[in-house]
Structures are given as C-alpha cells and as structure tokens.
Amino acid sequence: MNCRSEVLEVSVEGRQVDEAMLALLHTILLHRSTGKFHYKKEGTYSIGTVGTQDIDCDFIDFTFVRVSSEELDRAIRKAVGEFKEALSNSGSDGMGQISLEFYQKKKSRWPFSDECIPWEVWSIKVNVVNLANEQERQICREKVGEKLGEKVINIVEVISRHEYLPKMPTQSEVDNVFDTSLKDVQPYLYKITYQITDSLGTSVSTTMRRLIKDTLAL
C-alpha cells in the first residue's frame, strides 16, 4: 500500500501557534472522521450522526469547524500544547514540523505486536515570527487567516479525490481501522508527532514577512 503524504507550510506569531495548528488538525480529522457504529449483526450495521461546531481564533482573523466531541478536541490540544512547548524551548528560530498520521493495524500471529500501516500522513511545517509592534501583528493576524482559509480548500480539495480509505470493517475488525475509545466519535486511527528542526528552510517566514511589509507601505 502506498502512503499519501501532503505537506502545508504555514508562518506565525509565537501566540497563534496553537490556533492555527488546531484549526488545520481539526479541518483534517473533521473529513477523517464518521459516526459511531452501531453493529445489529455481523455485515450490517449503522452509523451515527457528527455533530460540528464553529471554532472563533481568538489571534486570527479565522473561523473553523471541529468535530463536536470534547475528547477528541482534549486529544488534539494536549497534542498541540506539547508541540508548542517543544517549540518555545528549542532554541532553534522557532521553526518545527506537526504531523497527522492515518493507519490501519494489520493482526499478527502472538507473540508479535499488531503492525500499524500509514495509508495518509499530513505534515504541517511551522515557522514562528518576531514581530516589532502592535501593528504589525494586526496585519499579522488577517494575513494569517487568509492563508488558513487558502489551506483549509486545499485540504478539502485532497480530501474529496477518490483514492485510498481503508473499506469499512466488519464488527470484529473495526479497532483495526477505526477508534472506538471516544463515546461520540469514531476517527481513523491516527497519531500526532512532531519534530523541532533548524532546516526546515525560510521562504515561508520570508513571504510572512514580506506581506506584511507590503501591507505597511500601503
């Protein structure tokens, strides 16, 4: 099986950061994510509904839409606070990678551990700015929404292409491709890591920059 990989670059301010890499994680677990199964027999169940809810940023211009599942949303943001202050202590520009990983588990024979098996991964790369005064992190933050409503299409334009999802389980092999921990929720299995890192390159915290530089001499 081939693994899907999409990258997103985004460039903020320090306190944006959790925003931004929320409001991309949740745009993706949001397509990632259906109803509850509720199995009648084997081969034949139903699914139940996903309630949404409008998320306003609090540093950007920006609205989106999570999944209306306070553990999910706990998940994330316990996942997002761990890589900010990975970011905040790294001494290294401010620059790291998040990753969202989609898998399915194929069963082994004991006493091996089941194999986790990528089938999509998304990797949002992070450049933090410094910026000078109030003003500029006014512009900052509706330039930053901006680009987020650019990413969220994007995500939804890849998300709506007709290519690899793991078929729908029969009842005995739905944790192998589903989560079931959550009461009212049921994403793919998936898993947030994150990698701080130097070498990420400048050319988005450059554009960032430049925008706003722009903006001021108008």
Second form
Amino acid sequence: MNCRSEVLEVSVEGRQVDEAMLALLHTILLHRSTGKFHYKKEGTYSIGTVGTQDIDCDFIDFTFVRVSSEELDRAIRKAVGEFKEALSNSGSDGMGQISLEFYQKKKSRWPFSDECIPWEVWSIKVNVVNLANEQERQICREKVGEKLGEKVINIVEVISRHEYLPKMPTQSEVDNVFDTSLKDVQPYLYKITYQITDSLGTSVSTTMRRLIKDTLAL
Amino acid sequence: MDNDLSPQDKKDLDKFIKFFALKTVQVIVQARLGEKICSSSSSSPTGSDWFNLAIKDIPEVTHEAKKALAGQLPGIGRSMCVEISLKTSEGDSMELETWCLEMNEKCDKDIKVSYTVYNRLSLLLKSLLAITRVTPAYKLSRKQGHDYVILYRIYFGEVQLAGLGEGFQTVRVGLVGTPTGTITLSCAYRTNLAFMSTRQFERTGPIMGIIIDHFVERPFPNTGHMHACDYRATGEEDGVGYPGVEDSQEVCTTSFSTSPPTQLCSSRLSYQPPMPGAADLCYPAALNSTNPHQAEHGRVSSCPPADPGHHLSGSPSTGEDAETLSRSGEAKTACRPEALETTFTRKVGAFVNKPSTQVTTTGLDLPFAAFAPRALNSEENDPMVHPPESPTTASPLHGSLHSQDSVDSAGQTQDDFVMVDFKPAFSKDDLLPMDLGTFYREFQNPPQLSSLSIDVSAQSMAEDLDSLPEKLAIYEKNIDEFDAFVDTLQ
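Having seen the form predicted on its own, could you give me the form predicted together with its partner chain?
Following is the full complex, with the preceding chain placed first.
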C-alpha cells in the first residue's frame, strides 16, 4: 500500500520551537487517537471516551487542542525536547525536520522480526530564525500564530479526505494497529523521528539508527 | 434512494445526524465562551458520550439547538447554522462568523452507517474542535467581558452570509459521505473588522468602578434571538459606557488631514469632560457628538484604524487614577497575554521611570514608527502624533495592547490592521520628553569626563617632576609584583 506523506513547513524563533511542534503534533494525534477499546466476548468492542484540552502557547499567539492524556503529552514533549536540543546543538543554520509516522506492524515468521509498515507520515520542516529586537519578536509571535492556524487547517483538510486508515483490528491484532500502552487513550501506532540539516544542506539522518533500533526492539 | 438503506440503518443515520448537529453546536458555542475548555478522557465507556468524545452538554445550548431544528434534521437545502457575533456595551453588534452544517446530494451508498459514518463524524467533531480555535473570533472571544460579549444564534434553513461584510473567508472543516447525502461543515468568517477596530473592545471602563448603566441599548432586529456566550454572568448589562469609536474615528480623520499635532491637541481638548470625575457626564457628552451613521457596518478603512490616542480623547480626564484602577479591574476580560501587560509596564523605554499614574500609550507614541521596518505600522502609528501633554491617556490604549493580537490575527488580508504592539526604546520618555532625534543631537557632544581631562593650569611640570622620585620608590618596592605580572602575560 502506498504511504501517505504530508509535509508542513514553519519558520519560528528558537523559543517557539517547542510550542509550535507540540501544537502541530498534538493536532495530528487528536485526529489519530481513539478511546480505549474494550473487547467483548462476541468479538465486538466498545470504545472509551476521549477528552480534550485547550492549551495556550506562551511564546506564540495560538491555542491548540490536544487529547486529555498526560502520558501521551509526556511522550510527545520528550520527543520534541530531543528535537529542540538537537537543533540547538547543530550549527547556526537552525534547520531540521521532525516526522510523525503512523505505522502498522506485520508479524513475520521467526527469525525475521516484525515489519513496520507506515501508512501515514507527517513531516514538519522547521526553520529557526534569529530575531534582533523585541519589535520583531512581537511580530513573530503573531505571524507564527497565524501560520500555525493555517497549518491546522491544512492538517484538517488532509484528514477530511478520509483516505486509508487501517482496518479495525480484532482483539489479537489490536497491538499491531494501536498503541495500547496508554491507560486513557489509544492512538494509532506511531513513532517520532527527526533529522537536522547541517549548514551544508546534507541531512544528518537518524534513519540508520532508527532501522537498527526497530529491528532490535521487536 | 432510501430503498438501499435498511430501516435500522436509516434510523441510526438519522440519530447520528441529529446528535452530530447538537454536538456541533455545543463545540462551537463552548469555544466562544471565552475560557479554555477541558474534559477528561475515560477508558471505560459510559455509553452516553456520543462519538466517543467528551463534549459537555450545556442545557441551554441544547435547548436552543433543538428549538431551531424543530424536529427536523439538516438535509439537502436545509442547513443548520450557528452565527457568532460580537456586541459592544453600547449595543453595536457585528457578525463575526457563521458555521454551516449542510448536506449535499452526493451519496455514498456503500458506506457502512453504524461504523464508518459514525467514526467519520467523530473525526469531523475533532476537526471542529481544532478549527474553532483557529478562526479570528476565537481570540476575540477569549477577551470578551467588560467591553463586549460574544453572542450566538442558531437558525435552520438557508445560509445567510451577508452580515459578514466584504471579503469574508471560508474554511472547510470537513465532510462525511453518507448513503443519503454528504454532510459538510464549514465556517465563513469576517475578515474586515474595519468598522470597529478591535482595540476598542479592550478598553476598560473609564472610571473608578462606577458602572454606567444609563447607556441606551439600541435595538437590533436579531438581538432577540441572540444569546450570550457566557455562562458566568450576564455580561451584556454590565457594560461600562464610554464614548464610542465613532467619536474617535471622527477625530482621527479630521486631525490627520492637516498638520496633526496642533489639530490633535485641539480636537482632543474638545472632548474634555466639563467636570473632571464625572464620567457619567462625559459619556453622554461624547455621544452627542457622535454621528449615528457611523455606527453602521462597513465603515471602512478610509478611516485609519482607530488610533488609540484618539480614543483617549473621549475618556474622562479623571483618567489618571482611574486607569490604574480600571486596569486592575480589568480582570473580567479574560486577557490571556498577561505577558504583554507586564512587558508593557516594564519596558517603557530605555531610561524611563514611569510614574504609575501616567499611562503611556503603545500604538500612539511611536514617532519613528514610520521608519520601522514594516510599512504596515505606519498607518496606525502616526509618526506625527506626540505623546499627550496632559496625562489623560486612558486605559483604552492599554486595551490596544491586548487587541493588537486579535486584530493582527484578523487582519490577515487587511494591511491596515496589522498592529504591532511594541515599545522601542526612546518611544516614550516621561522624564525627558523628547524624541530620539532631539536626544541624539543634544547628547552627541557630551563634555569630557573630568578625570580624563588634563587641566594644564592646575598642574605644572615642576610638580610632576617633584613627584617622580616618590613614584619611582613605590615602583621599586613593588618590583616583584610587576615581574610576576609580566610573567603571567607570557
């Protein structure tokens, strides 16, 4: 099957990176999370309830909605924090990309490990700008807020196309489709990776690391 | 068309559409209440949360929605619309956006009702949650309170977008195909806020906590159907009166046409209230000079966005103490950008010690704003406008702080309204009322520091020579220190 890929681009100031990434990643995950499944005897299941929360950004004039799940928020914040650190440790270029990939696991026979087949990848390209004075920062607050609004509209537009979504799994297969480790919500299986573009424009990719990690982890 | 749909499916579909419509209204109205919404996830299904989303049901809103629907369902040619509008304390109102739940004829026969349609409706509600925080009215609604309130109206039938002014934008939230048609959800929002610069909505009451309640509420045809998006208090009637924007805009236009400073002062003076402290007198006085026609919608950008400096012309001169009080009393306007407010009080200029009673303006006193990098700023920050001589600068200007954000977000296509709230150094200086140029010229050639100057007459060569042996003796004594120092340099 073809993996759907969407790219979003934002230019932000250094201190806005965290919130901008959180806003977009949470908006995507809001649409890609369901309530916890409870399977019943006859093979049917019922779904728990997903709550939502408004989050105001401190450095951007923007409010976004995320799923009410502290565990999920923590996981996303951790990934964004790593990305932010990698960005600041890189050269002064300040360009990078964080990707949120939704995948399905396909069980393989021993000795091969399970395959991870992505079905949707969201890439957010970030360009960090340095601003000279308070006036510019103020303008940036508002402009980035507007930009994020546009990105949310883009995300919603893609979601509303109702393209491929994995079939609802049976009880035995649910872990191949959903991340069932959280106690209050159930997002589709996802992983977050990032790449930092150094000043030469070549990407110092974490793909190799990821491949090895995946192969070993499963 | 319905033959293909089993009776059970048809029944389910109707039920889904009905509850979807009710939940849509809840999400929209709750997003305009002016506060952050929070609901918890629950892993055990309660069975009462439609579409697996924890969306509270405000009874009044459900009641209004059911009343509007009157037993019908949104269908082809029968749309359900939620109109969000803003109403100031003077009774002026303006439509901000209209959310439309419509159905078109494109059917998706093969789709499974109880499963796919239900899940897609759930997804659409999530999209609605996200989009309601993105349209310009969201920021306005978060700041509602004293000066204006946000109202909603639900109607059924044909979509009416005329009240949104010219150049309104549409954003589609999503669509869900069903066997009987495709449900679409979209929002048309106003972009032209020129009629009322949103800054005026953030103006706090002009005085000392006195509530002006004798303003005349102008009757509007739709007001009867309007409901406040506010469940904490009946915000509308608490409105504090203050001169409408019409006055200030009038001042704006006239004073900007010729050499501004003198014009400005004189026109401002004309709005001084006869009795300081009598804010209630001030209000009607200002109103009398209002041109009622200016209250119309579509009063356009021919008048530059109401310069906050002119707002203050209408405020009572008792402003001084009042402002501080009213600023603190502004709590009801759920002002999110507290960061902005604190920035404001801190950063008044590079070397200003701002007295607490004197309020400095933001958009007003930027003499060099015209030369600011963004040409957009020059419109609202008239470079010719000087800081007011009398400290009657009023809280409306503070309001500009908060409104800047909202206007900026709203003014996407309107260059007039990209108002930037910043305080560059030297912009306003209470101690030394001068602009940057004057300051620079004056201090360009400062006198030399006395310690650096050699006053020849005070010291003679002879004295120098006499002191030499003493100095040499000291140096010889400390010769080791000097050597050590030289070593460290190597």
